[in-house]
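In structure tokens, one chain follows: the form predicted on its own.
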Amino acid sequence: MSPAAHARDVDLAQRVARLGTETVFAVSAEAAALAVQGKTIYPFHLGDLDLPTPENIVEASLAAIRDGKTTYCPNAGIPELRDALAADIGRARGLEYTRENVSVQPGGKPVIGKFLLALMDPGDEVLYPNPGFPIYSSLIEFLGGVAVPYGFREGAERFDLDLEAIERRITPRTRLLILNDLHNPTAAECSAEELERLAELALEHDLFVLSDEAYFDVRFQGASRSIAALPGMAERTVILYTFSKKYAMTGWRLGAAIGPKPVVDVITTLNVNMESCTSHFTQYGGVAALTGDQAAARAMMATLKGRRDAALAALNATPGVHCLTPETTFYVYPNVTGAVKLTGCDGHESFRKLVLERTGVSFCTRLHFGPALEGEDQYYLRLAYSGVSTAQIQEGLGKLKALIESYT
């Protein structure tokens, strides 16, 4: 029997039915075979970086390689990253974090699953974002519970949070809140209004809060905030930290959860059960990225703007287009419903092939970051130009924009 026959015969279990995945790489997959053929891709769609890891986090990772650090390491970490990560965090948030605070983890999307495995029971309620970073129902319906979405709304400058959807949707069996401030897809950052509604909300029904942070020294102008660091919520919230985004680490595979000591805990024994420990190596990279010379990453900052700007001002010339400004990540958001309407498609994913096949710009939709809401009818992109420079983007979305003008 042939191995894909034997696959077939698999009685896999009940769970894997309700496990979803990033439909982001099937994305990827087409304009790669697209590619293949020989036409010009323009990679708005992998929120992935192009730009190099900091020389000195190299050096740093390579010098421990060569004095041995290839063995297993303490499960929650060496003690020398985890004291750098809460001095960071802690300082940046206005907070105090010691090294009991913090479990280092491979990657930021371990800190999800673990964060869900440590305070979900199955039938639990959890609030997350929709759109919104896909793993997160993902893994909560996988994992038992029932993933409650809520949304957003888009205002004159800036996307808002749904907070009457939220408290509407709070039953006595919600447990805990995913936020992700400074938002992927749509770059929207809360207001200082909207954290403490949320807070308010946490406290008086007694929810727990994943704060997935990995944007938040990602940024152009002002400073981040964090739920955490309001009154009471630092007890019941965990704190998703990654170096992929401010330092080009994203292949490192190198984060962590920093919370309540308990709750760290309980993430730190799943540690031990799952992956044993981090790359022992990578995390002297992180060491070296959290305390030394910052120059490589406020170098990238001012590139990623550059690339911010020249995308918001083609997509803004685009008839049917319009894009609001964020300050935070390396995505825009635009609104895109008279162009669909001028191209006569019918939704978000014929546009899609649309643009792609004629022009070769890749991008996701809002339909790739969940289903869509009720009462939503308008129709959004998300473009992230990390991986695109300069000149494409303006080579890629003059063509987009010449394409919709051929309808005008």
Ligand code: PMP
Contents of the next structure:
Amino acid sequence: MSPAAHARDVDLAQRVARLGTETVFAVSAEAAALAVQGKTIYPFHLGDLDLPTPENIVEASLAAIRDGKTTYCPNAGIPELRDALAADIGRARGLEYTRENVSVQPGGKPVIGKFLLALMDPGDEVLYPNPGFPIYSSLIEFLGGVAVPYGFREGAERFDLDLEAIERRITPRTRLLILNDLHNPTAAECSAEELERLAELALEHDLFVLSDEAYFDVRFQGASRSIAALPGMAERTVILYTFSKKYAMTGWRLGAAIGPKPVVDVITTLNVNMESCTSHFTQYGGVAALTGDQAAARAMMATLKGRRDAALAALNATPGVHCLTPETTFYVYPNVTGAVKLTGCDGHESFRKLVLERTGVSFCTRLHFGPALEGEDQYYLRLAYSGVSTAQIQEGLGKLKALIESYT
Ligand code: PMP
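Having seen the form predicted on its own, the form predicted together with the named molecule:
Below is the entire complex, every chain and molecule, led by the chain shown above.
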């Protein structure tokens, strides 16, 4: 019998049937298969960066390795990094945190599961964004909760949070709210009023909030806001922080949970149970990132802004496509309803495949971020421009434009 046949006989835990994944990896595999056949691929599908980690961060970690920081370290992270995170995150949000509020993590992603393990009982309802990072609903359901989606509405200038849906879906079983302001995939950002209304709802219904702030520092102008800074919210909010995006450190796996001490202490006990500690020497890189020269991070944002502008110019010149201008994240989320209709495609997936096969432009669609909600009748793509050069953006999206024009 082959190993695969053996695998089918395994009596897996029932909860495994509820475990989701990130389907973007399937898009990657499809694009890679076409590349092997010699096709030029324009990789807009994966939210990873093709830019190097700043040199001072690399040097600090290498020095730490040479200095013997290759042992276990405290479960909550090294004190220097916890202090630096408390100071940086507090300063940027107008809040006071100390190291007691910080638990260092191997990336931002682990904060999601640990937050749920600390605060969600089986049967509890959790509000989460859809479209949204697919790990929220995967882990809510996997851990026995009930995932309750809320969406966004496209306006003339911005995506609005569907606050009515959020209010309507709060029940006596609703315990938690997951908010990803500066949002993947739409790049939407809450207005001050939206944040205030969410905070009111959280206080009124005694909800605890996971504020996924993965893109808090990835912005081209203006200043980010955190729901944690609103009155009464710091004591009921856990912030997901990551070094991945701001410092081009996705593969380092370095992030943190920041929040009220009783919850952060549980998260640290989960660290003990799951990985003991985050890689010791990478944490020195984190200290250098936060306390060192920010010139490289600024230069990275300038590069990303050039790419955003190139992507917006090409998309908004394409028939049947329009795209709002986001000031944050490295995603654009164009509405392609007209283009889908022009090509005669019957939905997101057939349009994605047509474009990939004909032009090599590879991207995710709305459906990679959750099933469409009732009443949705528009088609959207998510293009990540973090891993494609401006020249590639112009070339690839030029091909997309020519393809759609051939149908007009
Ligand atoms: N939250 C959001 C919204 C994300 O897009 C990502 C990464 N794509 C993460 C969390 C996790 O990032 P990481 O684990 O690399 O910190």
